[in-house]
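Encoded as structure tokens, the following chain is the form predicted alone, with no partner shown.
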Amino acid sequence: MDTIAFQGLIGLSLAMYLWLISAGLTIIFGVLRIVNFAHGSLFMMGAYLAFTFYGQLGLPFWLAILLSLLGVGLLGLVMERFFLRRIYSIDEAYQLLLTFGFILILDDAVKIIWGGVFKIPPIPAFLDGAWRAFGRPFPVYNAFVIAVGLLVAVLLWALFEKSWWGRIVRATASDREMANAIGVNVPRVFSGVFMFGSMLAALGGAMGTPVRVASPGIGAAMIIQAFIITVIGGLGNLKGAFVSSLMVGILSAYGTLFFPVFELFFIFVIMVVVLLVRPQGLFAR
């Protein structure tokens, strides 16, 4: 029973880089209708500059984590700015092409800038060690990510629902006409969102380098698993992105303890059902 609860934490901790990435792919859908997928390679783009502020150059890791989001949110507006604000008003087939674009373009800037070795700085040595949890260690790392998982939905929730900036958001993303044509900038909104967008991906990929690889392609990895969450909470919708993110960490959790072989396979299992059964997503209206 005490293996089952432990492993439950470890799929928590999981669940947490998830719901990152995916928060990021969510808020950007939903308002700019784009399905970036790039989200992945700004992911990626995240761990590699966290680890040269931090395991290069010796920046403290707060001001690496910073440093390493202002970066990807610039490039994430350099992208929306001049590549993808071109393409909003024809096919979506456009968009995928050049998003998968920028995943071939990024992949080879980071094997160009960093090489193709892997990357993995050491833990912060205050947040090294571990907590003993249902009679086992489990790592203050893991207990530190579970908790800033939480505070970002948390001020998420908060900036969406009760700040004026977020007002204009939701408005936007419902009628932009509308919003146009009572005086909001949108295409200044739509790049806040996906600036915003690309540095929650960034802090996904930040906060994973000192216990996660960075390596070239592992936003394509990354950008299978926040589609499919997406998919499962419905598009565009944040709540929909945490639930499904819990579920899908744990579950990959649990299928590593018990059916190693059959992990991925249970997630994709689930979208099937949740296609076939609820299409629009399990939290979409």
The other form holds:
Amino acid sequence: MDTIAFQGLIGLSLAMYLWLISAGLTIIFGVLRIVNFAHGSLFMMGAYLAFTFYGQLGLPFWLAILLSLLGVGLLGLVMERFFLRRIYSIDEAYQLLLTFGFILILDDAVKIIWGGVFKIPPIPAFLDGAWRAFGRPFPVYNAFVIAVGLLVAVLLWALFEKSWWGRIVRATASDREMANAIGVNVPRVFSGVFMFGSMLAALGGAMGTPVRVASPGIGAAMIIQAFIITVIGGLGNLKGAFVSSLMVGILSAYGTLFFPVFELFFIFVIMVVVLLVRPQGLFAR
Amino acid sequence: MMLEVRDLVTAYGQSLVIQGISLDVTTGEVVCLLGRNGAGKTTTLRSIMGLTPPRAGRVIFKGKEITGRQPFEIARLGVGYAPDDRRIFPDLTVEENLEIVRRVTGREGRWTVERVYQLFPLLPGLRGNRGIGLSGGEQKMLAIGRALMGNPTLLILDEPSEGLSPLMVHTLVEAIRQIRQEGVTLLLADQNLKFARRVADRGYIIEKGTIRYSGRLDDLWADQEIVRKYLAV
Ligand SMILES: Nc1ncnc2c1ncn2[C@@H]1O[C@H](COP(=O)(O)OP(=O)(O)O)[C@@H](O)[C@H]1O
Ligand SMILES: [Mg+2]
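Could the form predicted together with the partner chain be given as well, to go with the form predicted alone?
Next comes the full complex, this chain leading.
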């Protein structure tokens, strides 16, 4: 019984990690209608910047995370403002090419700046150690990831449902032409949303580093998981991404318990099953 | 002069849909574009609003050239637009659909949510409902109210009477008269000459992207030959 409960907790922390990496991708697709394949690379940049600010420069943990978000947000802003903006109106294949180009560029940039070997910053003292949960040690850091994931969910809900920025973004997502006609500066909303989504990617990366190493190429691994989560949830649907993260995280945790060899396999199995039943995802918009 | 359109040419891909249209709207007037389905009324309005930028010609709003400007800039200058297909934001409530315009244009003035509710008495009872659940007529009223929320000096309404019940047409006629009394200039497009005559002073008949007639609607009403040629189905 304890094993089942404990594994649920492990699943929940995996779920919140998946949620953090897929939320920004979902928001960007929901509004701009582009799949940003470089989302994983922004995640990677968040991880490396956090490593530098926290692990190398020794800044306080929270400040390091904040600076990583700002740095990656700025990078996202440049990507949108000077590159992506030029291709919204042309064939979607160019989005794939351009964002894939960014994956290659950022992977190389990381190798040049930080070298090819992986980096692991220390876990901050207050998040180190483990609590006992259901008779087993549960890492405090995993509890921290769960807390941040839930907090982000609540904040995003409030932002989109209760703030005017959120309502303007939702109006633009549902009908960008009409939004433009009532006075919404749509290009600026796009920049803002892309920057915001980039910062969410960076948050996942910065939070993930102490437990998952930062190395060139983690972006590619991460984008696959994030993309699958958003496809299961329904492309562009934030609630869908949250539910899908929970489902995949928890089912994978139990799956691993019974079939340990298939660990990485579960996310694909869940995707195939969901898409066979609901090709549009759990919550299509 | 509120609006001057000069030699407007607009195309969708290869097909020239508007082939050199010129028209004027004087401050305080209500002007209606008439013409059969597919004549080019919607495209003309969209070109003025910047939604379908023209290939050639000029659009001058209050003496200022706005050709090729982004729609949001034109809206912020004081042009309100209610499209024929309404385009209510589906997951915002009725009240949010109105309030958002005040927020994004920053144009405060006479038109407030409460004034719009007075104009369309069926809206206040729906204020918390999402746009997606409204009937066609309710959406039509809301689209006009939404366009007013930017306190426009020029209000553009595309097919305002289309699909409305006689009772709703009556509400609409009253609303347009009140809007006009508040000093808003109106440019409409409608296929229904009977309706147009109740609200507009002057009209232009468009056919195949060119203007075939321009004049007072009362005179047009009396000229059965033109009506039969360009308007009757
Ligand atoms: N998005 C579009 N793409 C291509 N052709 C269009 C488009 N919209 C309208 N048209 C064509 O342009 C012409 C004028 O249409 P429109 O301006 O909607 O006329 P009206 O509003 O008078 O009914 C029609 O022949 C129509 O088929
Ligand atoms: Mg039309």
